[in-house]
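Next comes just one chain, in structure tokens: the form predicted alone.
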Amino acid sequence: MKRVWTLLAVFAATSVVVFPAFASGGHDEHGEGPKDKASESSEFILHHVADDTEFEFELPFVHLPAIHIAEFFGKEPGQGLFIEREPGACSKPVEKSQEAFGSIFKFMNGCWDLRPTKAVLSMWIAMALLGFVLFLGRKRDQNGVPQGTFANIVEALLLFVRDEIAVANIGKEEGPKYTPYLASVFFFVMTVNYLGLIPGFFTATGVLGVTIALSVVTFVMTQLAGLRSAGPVGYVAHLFGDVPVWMKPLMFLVEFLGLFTKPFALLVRLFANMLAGHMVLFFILSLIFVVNIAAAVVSVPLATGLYMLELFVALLQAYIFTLLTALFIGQGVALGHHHHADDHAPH
């Protein structure tokens, strides 16, 4: 019975949060009348998952004035963090071929819009929340044993990252040295993912720029691990491989490209899973407004089930990202062992 009441509560929460969001967009700002329902729903979904410099906080059924936080950092070019290095750079339209990287295009053309976006604000909130949570879980007795349920949960998660991810993939000797970084990645990605599942917030990991930044840091850590373990000579020698001389240029090309395919797989996996989950969730709910209100009988239970799956995926993606990061670092650390083994091998 408790499970039934829990599901009913989730249905109610979903309808309260999501339905007004769709319904509030029935007319455009110029009073031109209602748009096509399918187009209106797709515009709402794309606007919801896209990054932007404007933040609007509104409560369901309560029409509060929108708060545009970006305006605090500069409203017009030349103010605050909204810098126009060349006249008219910010008003210059983005070329169609550069739409996917519009902010980079504008930056290269002299429009330095350094104001925080929704993704940046979401990461700030996640870091503040994570810092507060870890602060609450710091309680220890004189012997360093965690005190309280909350502190034990934090300790269990840290030990899981250390023993099951770091040590298992990097080794007992080097694994603990990389545990602080891996734990930071795990907790950060998990917090950002779960924060995006709260109505009114934004999923930063659904933005390509965020996952690129995380993957770049992992790439740097992986290369530093290889250089630290094998040394510059051993690191470069690994790129050429133990193959005949005439094959070494080809092997170098393959190994060099392989250095970048690993972080690329990381960024695409995290970005695609988090973005796709939110888009599918909203598309299912949009059937209520595109087809008929009777579609709620099917779409709301499906959306609720998908939301439950997203709760699991948020944790799973944090684990997979951290696991692959540890695996790549472990491969870099292993370069030193291979190099030393080759040095001691009989000729």
Second form
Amino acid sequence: MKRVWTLLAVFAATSVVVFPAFASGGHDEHGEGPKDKASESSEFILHHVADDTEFEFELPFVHLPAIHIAEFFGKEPGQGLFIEREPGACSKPVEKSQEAFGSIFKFMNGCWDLRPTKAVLSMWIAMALLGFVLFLGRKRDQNGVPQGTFANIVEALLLFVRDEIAVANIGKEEGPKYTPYLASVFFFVMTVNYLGLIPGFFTATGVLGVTIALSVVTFVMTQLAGLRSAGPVGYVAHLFGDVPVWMKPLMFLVEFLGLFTKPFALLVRLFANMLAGHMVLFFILSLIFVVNIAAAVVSVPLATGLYMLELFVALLQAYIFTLLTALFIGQGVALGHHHHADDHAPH
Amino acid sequence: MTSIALAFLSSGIGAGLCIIGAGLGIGRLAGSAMEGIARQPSAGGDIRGAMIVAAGLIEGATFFALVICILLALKS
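Return one more block: the form predicted in complex with the partner chain, after the form predicted alone shown previously.
Below: every chain and molecule of the assembly, starting with the one above.
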């Protein structure tokens, strides 16, 4: 019973924070004169999900100042991690055609802004949390049996990753070798996803850069797996496939593109799922301000339900990311057994 | 109609078409999986795992199409 009351208290506290926080954000005026509520709401939502150098923890009636994370690492261009390779590169505005990927073009023009952002901060928090939980979960007795709550949770999840994801897709021999990487990815993505669901925090996996980095590491892992098991010659030979000679160039094109579409699908899936989930949640809540206060009757229960769905999606996306990584690594490992067996792995 | 309006219209219609395809795909997948599990409950675990992988792949293809729609809406 005590636990139920604690849960209820936490739920009440979070709902007190999240719902009016949105209300206060929706009515924020940035000194640009009155605006209609629809565009105000959409601006707030886009600002909420976009990566930024300042971290705002919004409370109902208190206006807390935003924490400028980046300023701890250099305020002006040329200070600390705010490196300016070419004078004036940072103060120059980005061209209209390059706005969609502004930071990349700024980097290429010589403005190396390496200061941490909201996403980096939330990943650091996730890593610290994960390290703490895994440290608590290290307890074993002399027979290797886990002791205590955390140790059992960690053991169950790790066994799941090893048996259901790694061994099931890579094989009994090679699977355990890739388990450390797969478990790291699983725990990291899961923690970051769940951290983003706590009101006031930021979803780092909803930022394109984070998922790109994750899938680049996965890409390197899958190619290394292929190289390791088939050798350089077998690896290149696989790119041309088992087809007549005149078809080899075409096959190479297809296989070469296939190398990149797999991790690309991986990165877009994680990014779009985390971003879209949060945006839909806020869009439904913003009906209160855009349409009528009476819309709360519909939108608050709907948003609560969607939040519950998001709790599931956060775990599911971590699982799918790890599972597909294991599948691709398994395909790479299967390259080595290509010429010995008649039945090769499906592509 | 201006070209910008056409781009917005096409991205909206495109997003709708994406969802129709994805809904059909995942719906058929889930239906077949449930039939399979109902016929052979003992194979439920394997079927569920294979279903999630296939659903993830369908979802990936859908997101490719949705990215094109979003790019259309953002570029215009």
